[in-house]
Amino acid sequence: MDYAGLLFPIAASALAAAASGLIGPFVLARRATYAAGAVSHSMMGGIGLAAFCASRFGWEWFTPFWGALLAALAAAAALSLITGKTNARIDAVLSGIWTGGFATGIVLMVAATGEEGDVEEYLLGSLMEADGTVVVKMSVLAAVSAMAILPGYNKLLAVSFDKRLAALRGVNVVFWDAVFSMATALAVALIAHTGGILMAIALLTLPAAASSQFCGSMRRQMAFSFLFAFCAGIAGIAAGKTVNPLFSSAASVFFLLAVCAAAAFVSKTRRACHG
């Protein structure tokens, strides 16, 4: 077996999954994970728009990575705006994104080459692909979402649970909302990546359902969320090295996920009913 080659996927996931333990408690403190959903399936808008760049105006530098990049942050910065400035319904907004950069997307890619292009390879993924420019650029985002978030760590503890409490405590509650957005599009963009867009709902939802269940600090809960994440992902690589090619993609890690937080969930309440 090549395991010098499982070296990129390793690492590759290992990203993932801190990206999971850093970003995803807080989603689930603040009952975010439909916008991490509206924000994952919008940089179909920009994997689109570098396909149609490419196409008509030669803009090789212009790849899927930086144009999935630009539409998370993109859509992250409208959803901080829209949410924070205006009294617009929050579910309307998502769904707008979620839908809007996704369709956007699918156009742009027709415009471009004449047909939708392989998008089943943008929604799953596989760890199995990544090399050494992959983890680089996987690095680079993960260290500035690490540099958005633990620095203001406190504070986006406090508006995640209770923003009228942060207010009159004197965190500017729209800063810190526009602060995680951010961070929070650099994380989706991390791990879709190499895992897909499915990827990215997955590792930002699931392990930290999971560690909720039995972890009551948020240290703990991005502790947890990240050994799941990391377990998860090392065991797909595995399946796919040894069992079947296919099983390296995103669906085996999603499986993975949901039977943790299915069992953490019924492990919990099992407590519940025998206390």
The other form holds:
Amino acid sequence: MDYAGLLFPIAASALAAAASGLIGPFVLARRATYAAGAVSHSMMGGIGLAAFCASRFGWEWFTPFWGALLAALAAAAALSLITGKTNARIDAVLSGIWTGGFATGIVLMVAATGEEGDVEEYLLGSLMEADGTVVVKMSVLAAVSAMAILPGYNKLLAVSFDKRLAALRGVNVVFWDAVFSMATALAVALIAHTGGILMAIALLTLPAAASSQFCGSMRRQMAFSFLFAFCAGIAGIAAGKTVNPLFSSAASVFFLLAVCAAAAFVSKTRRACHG
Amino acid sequence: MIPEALSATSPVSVDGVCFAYPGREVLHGISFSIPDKSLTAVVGPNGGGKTTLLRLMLGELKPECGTIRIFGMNPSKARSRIGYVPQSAEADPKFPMSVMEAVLAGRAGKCGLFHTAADRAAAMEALERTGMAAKAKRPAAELSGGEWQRVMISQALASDPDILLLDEPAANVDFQTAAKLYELFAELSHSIPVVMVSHNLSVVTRQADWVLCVNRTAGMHRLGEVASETFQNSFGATLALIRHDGCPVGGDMHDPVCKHFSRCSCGCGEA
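What I would like now is the form predicted in complex with the partner chain, since the data block earlier showed the form predicted on its own; can you produce it?
First the chain shown before, then all remaining chains and molecules of the complex.
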């Protein structure tokens, strides 16, 4: 087995786990899992746009990574603006972003190449193909997410806990909501870069949900979510390499299955060790 | 009524304020001032405008006419000086944070990037005042409804407020805890003004210095000056005084209530 070749996939799964630990518990506590799903699916629109621009205008620099990142940030910004400035129903807005972004992506891909393209790869990811460039991009996204979340941790915690009281205490709720939306978009783009769109939703919800069963504080949930996601990533890489090394999405699929299985197991065998 | 000289220096002054929700006027031309270092009980029937009045004083709602000044400022500018305890918190009781973190959230508007030792000391002092210090490190998700309410009061106290606005702060706590909390509010009112919405008229009569009767209009009365008729007019209901010190039941309902208030509780029923 080529162990040296596993270094980058392991690094990529560690960075995805870091995003899961950093953002996931907040997503869960704010009951924003549907928002994470909408932002991650909207990335398909950016990926389609990148394919379209590359095909029609020769914009080779505008890769699917940049398209996905742009779409995720745009979706998060739209979400913040619409929910912050209007009385629109949040679930309807999320449905629009979710389905509209994904459908637009498919249409643009078909328009660009005459076929649907590698939708499967974008959905399931290709963790085993992670290389140095991918890891560097993911590291930058992880660093920016961390810089957005950690310095404002206390204010973000207060806003996530009770928006109304936070506003009455003088916290700029609109600003911190926007910061969180952007950090979520970066985390989604980071995870989806190698893990795929489905993995982004899974990693931003399931490790935090599992750790919430036995962790009573946000900090502990963040630490355990990271460990939980990282272990699932290692298990996914090992299983993917063993079962079907030729299937590029195998590691991601097993990663996803490991996260789901472990979350279900923890929920079922919940132990009370709060603190 | 509150003297003119007092209103000039009052922490809260409300002048000719009107407010209406679509199709329903809730407050009409109300004017009053809240004296400093006093406990003002806001009483009135459900839907009479008590909570709306608090929201106007917090700057969450804007009056359609008239002005509200908190320490001479627009209410929204004075928010950092107001400690507020809502009737029911929007917060998820299962939110993953410790009791101490929940209280520290009260200082979120004042703290920098990190909580300082002073922040923690203020939070711990607030927890001690509400009898929750022993549970500071426990997950907030484990608290009962009454304990949760005490944490919310601690959160308001931790912000070092210059005025406290309380919307039925003891609605979810047991009788003994409620009594301790009311004593705490009375004690706090020796240093800052405390404005408390309450349906518990026995508490009003025991602890309050002033009574603000709100039922679309508002009337401010010193407790010793208020008569049972005032409550009846405010509630639009029949009020009965129930003496619980052995004195005869069914005394003169037109007597100044101040004669009874130290010993009596009031009940009210719809007219």
